[in-house]
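As structure tokens, one chain now follows by itself in the form predicted alone.
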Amino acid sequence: MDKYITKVLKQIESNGFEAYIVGGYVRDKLLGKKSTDVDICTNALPKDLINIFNPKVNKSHYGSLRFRTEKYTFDITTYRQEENYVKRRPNRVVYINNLLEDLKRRDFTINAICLNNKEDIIDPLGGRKDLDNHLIRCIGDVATKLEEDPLRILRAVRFSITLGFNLEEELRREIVNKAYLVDTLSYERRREELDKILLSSNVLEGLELLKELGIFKYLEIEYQDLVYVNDICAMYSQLKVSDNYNFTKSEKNIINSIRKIIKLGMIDNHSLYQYGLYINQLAGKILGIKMKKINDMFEALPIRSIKELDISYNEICAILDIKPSRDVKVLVNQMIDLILEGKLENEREAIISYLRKGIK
């Protein structure tokens, strides 16, 4: 185990405390696969957790300590048992001294699983079991644990995409009663997990899942073809996504810039220079075309930028003797689409030559 995450174990055991880490760490470990996200779950209350690591900006929030390292984020959380769930939040959490009972109220079998720093396993509700089996099993009662929280919903379904597993019988069958509840979901926690599953080499299987499950209405999204590419911009640029997703402005920008390029069904130089070449490389993976042909098309282009132009705007409007204006800006773009088709020279008295022309 690495020494920085031990020394957080110590300290809060050096200090009369339990400690094991939880969750999603532990599965990836035993999966094989690295995770920075270290929860770990403690019968110290959440004052003591202040005093033994006195943080200086992430205080105690919701009952956890959490804060950052050089190499890691811990989510450090006392034993509780949350009752009364209201809008996916219990109304009610009470701090306990029981391991066991910490567990009971988490999501599925294989985020139960917890590690000492020791690195012994404990897992009282067979996670590792479900593990081996490639199972997503959940914690408890089914359908009380999904109407509690309805986001487990769509972890189950992204856990089961993710990861290649199969979803337990009475699991599936729960979440094709509860599928509905997606709707009360917030678009932002909505997109969260539909994020996941979109980076998923298993998207294809993880959308028609969806599909089978009933879930997939209310997650408000439609495609007909779909490419893999390991960027989320790219995919959601193939999708018809409702408007209630809030997307960034540069989000939005790209995903345009994609579907334009995509409508336009080819790369050239004009969407070279409009996009630039990472916009186009993931609408050329989307397309189909390889990369080097490309990046070849951009590291031959006569122009990239207007700042390349080889003449100023100033200098455009004293050899035109006109004062700057929208026509100007107009002209010079339309100067710039004739060096792009190869039918103007980027060079001074080659633009100079041409405006002349114009003048005459």
Contents of the next structure:
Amino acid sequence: MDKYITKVLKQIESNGFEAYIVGGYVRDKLLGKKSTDVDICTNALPKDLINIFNPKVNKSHYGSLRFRTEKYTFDITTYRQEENYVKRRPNRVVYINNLLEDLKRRDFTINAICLNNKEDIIDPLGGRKDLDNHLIRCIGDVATKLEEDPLRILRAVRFSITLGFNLEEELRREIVNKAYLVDTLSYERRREELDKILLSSNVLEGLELLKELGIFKYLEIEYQDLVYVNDICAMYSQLKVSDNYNFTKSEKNIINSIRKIIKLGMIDNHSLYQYGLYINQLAGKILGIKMKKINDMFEALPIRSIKELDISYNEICAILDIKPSRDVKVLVNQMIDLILEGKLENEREAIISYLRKGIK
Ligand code: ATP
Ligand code: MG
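What I would like now is the form predicted together with ligand ATP, since the data block earlier showed the form predicted alone; can you produce it?
Next comes the full complex, this chain leading.
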């Protein structure tokens, strides 16, 4: 185990508390995958953790202390029982001094395996066996667990899709029974899981599984053809998505740009100039265009931005003897189009001659 992680565990222990790694990091490590998010559970209370780590900013939210080091993000959480989930988070947290009870409040056995600082496995709920058998099994009473926090429905399916694991029989049955509860989840929480599903190379089988389980309709998305691309905006650009989901301005921009290229059905100098290489590469993957072709076209672009125009805006105005105006901007754009189409050379003399008498 990485010495940075051991150090954090030992730091808690040297203050007289227990500390174990739990959750995604352990699951992924046992599956041979690297993970940089480290969840630690402990009987130290949030105030103890603040004393131990003396964080510059007190990022203790919902009783968790979060901090980043160069390589890892640590989430240190006090053992707890959770009750009465309201929307995003449990509305009451009861801290306890018992690892087993803390593990029992978790969602699936594969997420309740612990490691101590010597890398010994502590696994009272049999997560290791389920991990070996590729099985997602709920901890405790399945129906109650899913009702308590219906996000667990989406998490179960997400783990099944991303890990290629099966849903244990009773869990699968109860997911079907309780699928309607997905409708009560905030769109922010739905999106977190949906993003992970869309970024899985098993996405197509995953969406079929969501349909099979009766969950798909609650996600408020539609799709016809879908090509897997390892970029979340490229995936959303291929879906019809409910306006209830929130996207950042930059995400919307990228999604809309990709959609415009897909609609055109091709990549040309205009799209490369307007949207840049990366967005065209994404659209190109969806359209099935060879990356080399796109990269070569980009390399060969006669102009990549207005700054590369071989004449200044002021000089254009001087040659035409007009004041800067919208019309000049339109003219510049027309010239750039001609340059992109290979009809005008991006060269000062050629541009001056064009401005004086049009294309020769
Ligand atoms: P990943 O980080 O890959 O999404 P993870 O299992 O680490 O997976 P986190 O959201 O980081 O997921 O949560 C850490 C741990 O907290 C989980 O492994 C699980 O033990 C517990 N947990 C998270 N969300 C829930 C939930 N909704 N209900 C019960 N336990 C949960
Ligand atoms: Mg995690």
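Under this definition, the rigid core comprises the largest set of C-alpha atoms superposing within 1.5 Å between the forms. In this text, all values refer to a predicted model and were calculated from it rather than measured experimentally. Positions refer to the first chain, counted from 1.
J.: Would K10 count as moving between these two forms, using a Cα shift of 2 angstroms or more after superposing the core as the test?
T.: Comparing forms between these two forms, the K10 CA shifts below 2 Å.
J.: Taking the rigid core as the superposition reference, indicate whether the CA of D37 shifts 2 angstroms or more between these two forms.
T.: No, its C-alpha moves less than 2 Å.
J.: Under a superposition restricted to the rigid core, does E315 display a Cα displacement of 2 angstroms or more between these two forms?
T.: The answer is yes, as the C-alpha of E315 shifts between these two forms by 2 Å or more after core alignment.
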